[in-house]
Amino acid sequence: MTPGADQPATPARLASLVAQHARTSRLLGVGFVPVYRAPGMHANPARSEPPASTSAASTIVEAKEVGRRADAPVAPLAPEIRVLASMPPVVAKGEAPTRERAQRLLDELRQRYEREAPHAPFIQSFTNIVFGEGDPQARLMFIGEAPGEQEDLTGRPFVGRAGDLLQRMITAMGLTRESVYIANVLKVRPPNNATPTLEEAEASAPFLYEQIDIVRPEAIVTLGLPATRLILRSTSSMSSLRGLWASFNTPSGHAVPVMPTYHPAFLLRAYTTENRAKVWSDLLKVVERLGLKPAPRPGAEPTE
């Protein structure tokens, strides 16, 4: 439905249409809906226009919070939606940027993240933004949950005990940390290393999705349930998702194979032969898909 002569295209009318369209999309199982915004019109009347340096053509409709912190699980949808800050166009489908341009796009994306600070409504006390690092044209991308204490201090992802274990996993796969790209669902450390809430994850999700769009990996390994649910938009358990190939479509329509597996922190808490074998089995599927050569030694699965 579009505004007619008897229904002028006022900001209030357009806002009502956006809300109606979003509610309908949610019922159809759509979590994010691009909404065209006419030049000069605010995405939200209560908010100011983004800085002039932000090139924006669309807004992101985000699922609204269901409760606060605590142990709230990351779920794919929520009963309410609201319009968020606008996002600039991503790299067009089929365009593979050069390594230099990809790094520049990632740097610009980080600057935009710092300006918009989607974490601000939820998390104020942190030391460093942990945006992500690695090869801007990595064949393989790892996505975790959120920075921990060591990551918060250094500004780098996966540098604590879980990071040491992830490093051994990467090495066992026949890769180096510098040759992959590593990011998290959240870019700042939540209080007490709490599991990301639905709204926290969804607020930062557009930036993670665009990171994937820029890097264009040949495969993604999601580490743990929060990352897996956000990428796959699934409410299934980790045990039922891990080890099975899935697919993620970037904002520009680029399909990326996804292999879910357990988070290294989980392995450190339940460091059993069975759990290590499960993770290594998952990683070997990635090794096979990418044609990698795993570490040439017996028992290549990561061990303490």
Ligand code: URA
Second form
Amino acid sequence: MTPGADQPATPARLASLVAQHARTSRLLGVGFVPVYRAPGMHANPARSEPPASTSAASTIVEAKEVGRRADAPVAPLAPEIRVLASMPPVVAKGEAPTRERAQRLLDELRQRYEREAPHAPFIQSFTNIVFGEGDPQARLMFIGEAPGEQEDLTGRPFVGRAGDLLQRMITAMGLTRESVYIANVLKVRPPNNATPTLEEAEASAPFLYEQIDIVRPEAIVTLGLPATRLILRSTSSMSSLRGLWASFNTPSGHAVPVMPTYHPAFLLRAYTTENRAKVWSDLLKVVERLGLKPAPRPGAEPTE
Ligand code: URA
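Could the form predicted together with the ligand be given as well, to go with the form predicted alone?
Once more the chain from above appears, this time first in line as the rest of the complex follows.
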């Protein structure tokens, strides 16, 4: 008899069985399991109100290798990188939204996030949702891990100590904070700033993918391991992934170049010349790719 088959099939029990099945499948090498939520079905069975939107949303369960939409073009990828499955795209393929439309789509996405609350099964205690902010048509997008204390209090990403350092990195690249878009893997602060689990990250991932699709940046910088692993679908170490261009395919099939680098919080903890040089060399690749003019660095020889 199947273990536990005599237990009542409650939503929580079914969810646990599905997760268990996905974990086993993953061990057996199965790529991905897209789960389409039927209209009216809520991500968190404990919550009673149905989502206002009837558009189908999908969750990726325990994906290691991820499949792709049948009609999505195949982009050249590094060997271990797979194209992502995600929610049905809100941005039509080929269509570049205007700034106003992109902002509206982001606002609507945020409202959908608030309704669906994919964090609810994992995180109940937080002050503000930190959805992301910046230019809805930014050329460059930064993706961090999760809000910390200051971000939780203000509802804005990267406003604490790590944010100060990120700000300096952005300025050094010749950009302003307002001209980029900043998002996180998790949109609410995990208790004790815990590193996001795979399940937590996967639950919120479709919203991050949609953010990327709407902003459609020319490049993404992933900051630290959780963001890098989620975007690249890789289990490799940060030291082996950082500094190498990779690619992310948005839900509507746009390939976006990705540059992984160390998280500013890591850099603050290990503020060595070597680590700073590594991050700066990663960022310089982005500067070069986007044709930016980096700000003169204190102590650097003038170049002209
Ligand atoms: N660290 C992150 O990863 N994101 C934030 O928003 C702040 C700190």
